[in-house]
Amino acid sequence: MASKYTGLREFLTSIRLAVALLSLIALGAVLGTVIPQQVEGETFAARLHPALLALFKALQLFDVYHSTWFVLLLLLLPVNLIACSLDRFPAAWRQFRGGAAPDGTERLADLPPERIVAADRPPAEEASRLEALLRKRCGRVQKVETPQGFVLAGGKGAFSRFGVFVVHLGVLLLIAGGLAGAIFGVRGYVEIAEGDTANTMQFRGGKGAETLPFAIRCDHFTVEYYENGAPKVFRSDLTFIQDGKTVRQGALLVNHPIAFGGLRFYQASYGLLPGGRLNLSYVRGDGKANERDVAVGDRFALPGGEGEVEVLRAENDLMRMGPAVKLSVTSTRGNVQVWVFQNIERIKEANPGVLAQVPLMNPGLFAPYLFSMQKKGEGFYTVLQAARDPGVPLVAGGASLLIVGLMITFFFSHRRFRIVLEEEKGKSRIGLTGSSNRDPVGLENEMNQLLAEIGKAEGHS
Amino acid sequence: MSDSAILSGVTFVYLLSFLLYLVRMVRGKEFWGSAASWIARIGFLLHSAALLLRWKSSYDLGIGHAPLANFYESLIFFAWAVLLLYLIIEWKTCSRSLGVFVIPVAFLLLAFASISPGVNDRIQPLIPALQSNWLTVHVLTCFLGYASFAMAFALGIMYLLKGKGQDGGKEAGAFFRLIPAANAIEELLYQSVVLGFVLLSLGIMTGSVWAQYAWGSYWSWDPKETWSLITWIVYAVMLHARSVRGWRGKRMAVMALVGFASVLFTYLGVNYLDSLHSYF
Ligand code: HEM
């Protein structure tokens, strides 16, 4: 029983497993980018040899990122990471607290001769000077008396032992944040024609829509170009409206998102409305004229309740007769379709009797209403990307920890020094040893420097 | 004189420097090495001047931005970073043996930038998505990281050659004698990977911040992003493998080659998969 658990524990805490997991995850990612995935994979699959196809299917290579084995690897990684960190933390803590203290058995005879210098005063006096010297470098210094003299010990950069744990905590937070985003995040688009107001967010990939508790009006959309024709600025001037009141106004540009109502909005793309923006006016009998800005797809009810109008098409120049819009009016009388021309007066002048011959061109076809239209320049619609991702703070925190942890791990090291003093004919011989958890070259340099300081002060006496 | 004309010239300066480093290795005379170093330094100064000139020209054109915004500019910055790191290493280690392996990398990058017809050397204005300081930091950190990995790659080749040279026994000529001791190469290789790993981590992170501002998503699994993650993992594996018994030495050298292959694929190969980042 116990041995079975020990085996599992050894497996989960081993760095070999980490190496294997990371390698396999990288391999999976390579396959996922090289083999066409999901829908694209189907055409590719048709070209494969049946045996190869069976193998690919068995290994779920047409949807690597959602395959059982890839997901298992991704789940095992944090388990490995946590197990490994818990397993090693106590040892790191002990090292941080100072590691093994000098036990008084250190001897000069064990040191290489180039690390030993001679001093004029007896060990007791030299020891207090060297203790101050070492304290300047290391903070706390341990001093042990030996039959021959003294041993001084000090360390610096002990905190760097924790760098690796900070890195790994960062990795865990990144994974957690990514997961939180994938599960609880929302991502969609809001499309608004210039001048219009919208409150529906279309989810990505055609997975339904959500009605927002506020509305966004696109007051203006601007695109500017450089001389060479490349785009320079995409900008939507937006108004956020809640309960009929303007709550916020702002310009949305690429790289300058706007946060509102728990969502962040980004300038994602834009387009030209087919036929541009138009103003439609309609008069009932000899009553008051109604006007409204419309775009293709818009629907509205006629003021007398006689029916509903839908804007079917808009053309900048229909049959060389100028701008026109096709309306469909649905009522209890059935469905009537009509093309409303901007230049209807001029058309009538040039072709007398045309309305009688082509009823489809008669703006008064749906009596008692008379329609007319006016084109209003080029119309744009803007596409805002909207996102809510509760994982972002975790990811940002994880990434910061990762970077800070890497700096701690790689740019600092835990260096420990020991100074051994032995009495020789009323004078001292002083030796230096050092150890470090990384960067042997840096340690060597610092030891040389320290040894020079140990030797230098001796000149003053 | 335009910056691209200077850079074409610098390409040949690096070629000359490489040839001199090679002569040094074959002849074993430090005179050639010293000449090679000086030529490399002059090339680097000209290279730096061309970068500054290009930067200034973009402002004169009214579309000012740091020269880190398109494929051509990334190539020349990559080459510049390779030289920068190499010259620092040469100065710090007082050894010129790496030059013969590293200078050709910079030469090839510049040659590709100048000669390849697919690479547009015009200064282009920034389209809206690229108008971000995060872009500058992103490119800067990524390519400094790539340059560190190029050092590790060159050191890896040197390490493997050293192994071969030792098999040659006494006949091994000046070339092999001038290659430093295996453990010194290995330590430097490790340091280069460490530096590259930190810079690449920063590069991926700043890229994500930029994507978060520009597209509302810090990560979209597009092929370039996925490949930068693959590269990052390859080097993470390398750092961990060092702690597994028996993985030091030759295997590390081989992994430095694998890692750099992954870097090159992330940089160039991904253009053949479709991607937001595609340069062509
Ligand atoms: C993407 C994931 C990971 C990253 C970015 C990462 C990063 C690092 C880094 C930068 C180091 C310092 C290496 C060095 O000192 O040269 C390190 C060390 C270490 N990592 Fe990871 N790591 C990851 C996953 C893991 C996992 C899954 C384990 C599970 C066992 C693990 C276990 C260790 C251990 C034990 C060390 C200390 C090695 C030593 O002291 O020599 N790491 N890691």
The other form holds:
Amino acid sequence: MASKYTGLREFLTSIRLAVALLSLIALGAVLGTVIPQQVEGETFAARLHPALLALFKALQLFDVYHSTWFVLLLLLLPVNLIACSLDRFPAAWRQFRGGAAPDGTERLADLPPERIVAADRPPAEEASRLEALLRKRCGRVQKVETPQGFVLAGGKGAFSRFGVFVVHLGVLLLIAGGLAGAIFGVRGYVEIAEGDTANTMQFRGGKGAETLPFAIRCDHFTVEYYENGAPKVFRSDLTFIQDGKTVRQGALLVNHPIAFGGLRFYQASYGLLPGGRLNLSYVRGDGKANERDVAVGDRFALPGGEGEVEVLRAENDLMRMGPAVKLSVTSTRGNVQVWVFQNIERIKEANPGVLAQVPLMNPGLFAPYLFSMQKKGEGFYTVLQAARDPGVPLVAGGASLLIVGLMITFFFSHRRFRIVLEEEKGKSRIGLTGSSNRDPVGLENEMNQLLAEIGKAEGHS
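Next up, the form predicted on its own. The previous block was the form predicted in complex with the partner chain.
Left out here are the partners and the other molecules; the chain alone remains.
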């Protein structure tokens, strides 16, 4: 029974187990990043061979972060960390409480000559002076009298022994926060048309909906564009209504969330509402412009029978350059296809020479006609991402402890010093030794400083 317990203990406290778990968790994170997850993975799954698809589903690779094996890894890692901490804490506590007290076996004969100095006073007098000197540097000092003289022991930075345990606690809180967010957290979307009010949150992955205990009204939606027509800034002016009363108002922008009702709202996306009119204008040379409202599939003849125009496609934000419509012009000269952008002037200013490089974007490609377009009567809807994550405080606390623990571990060390005094013809010979759990260079420098202070006393040689 004892051997089984010992084997289990060695397994749970093994560094190899920790490395293996961290490696597998990292591999799972890579798979969860590379492989599309949940709803986004449906299109990817359709392209897989049936045998490979069956393997992916068996391994739950389309929902890695909620898979049984990934959660088990996350649960086994804390077990490993707790077992390691419990196994090593008693020794660290003993070191913190003072470490091994001097037992009187330390001898000057065991020290190198460069660590030994001589003093004119007897060991009893020197011991009192050196005890005060060491206490000033280390705080608590232990003194043992030996047949040859005295041994003084002191240490500093003993708290650094706990740095690794602070790191372990930080990792445990990070894992607990992640699991709390995955199990009890809520993520969804709220779509609101400009001027309308909504109180329903759709869960991600098509997992149903939740009626919120408050309503959100989008008072106004604003979008600004770069010179090339790409969206620059979009914001939603929101009003939160509870029990028929306005409770809060605020502007929601990308990277500037609003917290309300236990949820945190982010500006995720936006779109154009259906029902807007697509207005196409065309002019021949310096003549009078003609306008007409069109839709995809419409056909109309150009004046004088010079050709027939067909509307092939209409896009709200083609290549992030704004609304555009694709036309096909058929005439005795053949067929010409052209994209007509609403923001063509801004596109040309931002990209000089673009029409020569991409003739398909030239609204005058079918000379002598020049086409232009604009959307009229259009409205926007805003998409808000809503999140409730009870694990956030745990993650924040864990991250803070992790940073503090790493700083303690790497920037501090537990240094211990021992001063050995032996009598020789009524005088004293003093030796210094030291040890540290890390940073041997720093220990060497501090020992040199301490030895110099020991040798400064009057009467030393």
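So that the term is clear: the rigid core is the largest set of C-alpha atoms that superpose within 1.5 Å between two forms. Everything numeric in this text was worked out from a predicted model, so none of it was measured. Numbering follows the first chain given and starts at 1.
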*asked:* My question is whether residue 185 is one of the residues whose C-alpha shifts by 2 Å or more between these two forms, given a fit on the rigid core.
replied: no
*Is residue 417 among the residues whose Cα moves by 2 Å or more between these two forms after superposition of the rigid core?*
no
*So with the core overlaid, does the Cα of residue 352 end up 2 Å or more away between these two forms?*
yes
*Please state the CA displacement of residue 50 between these two forms in angstrom, with both forms fitted on the core.*
10.2
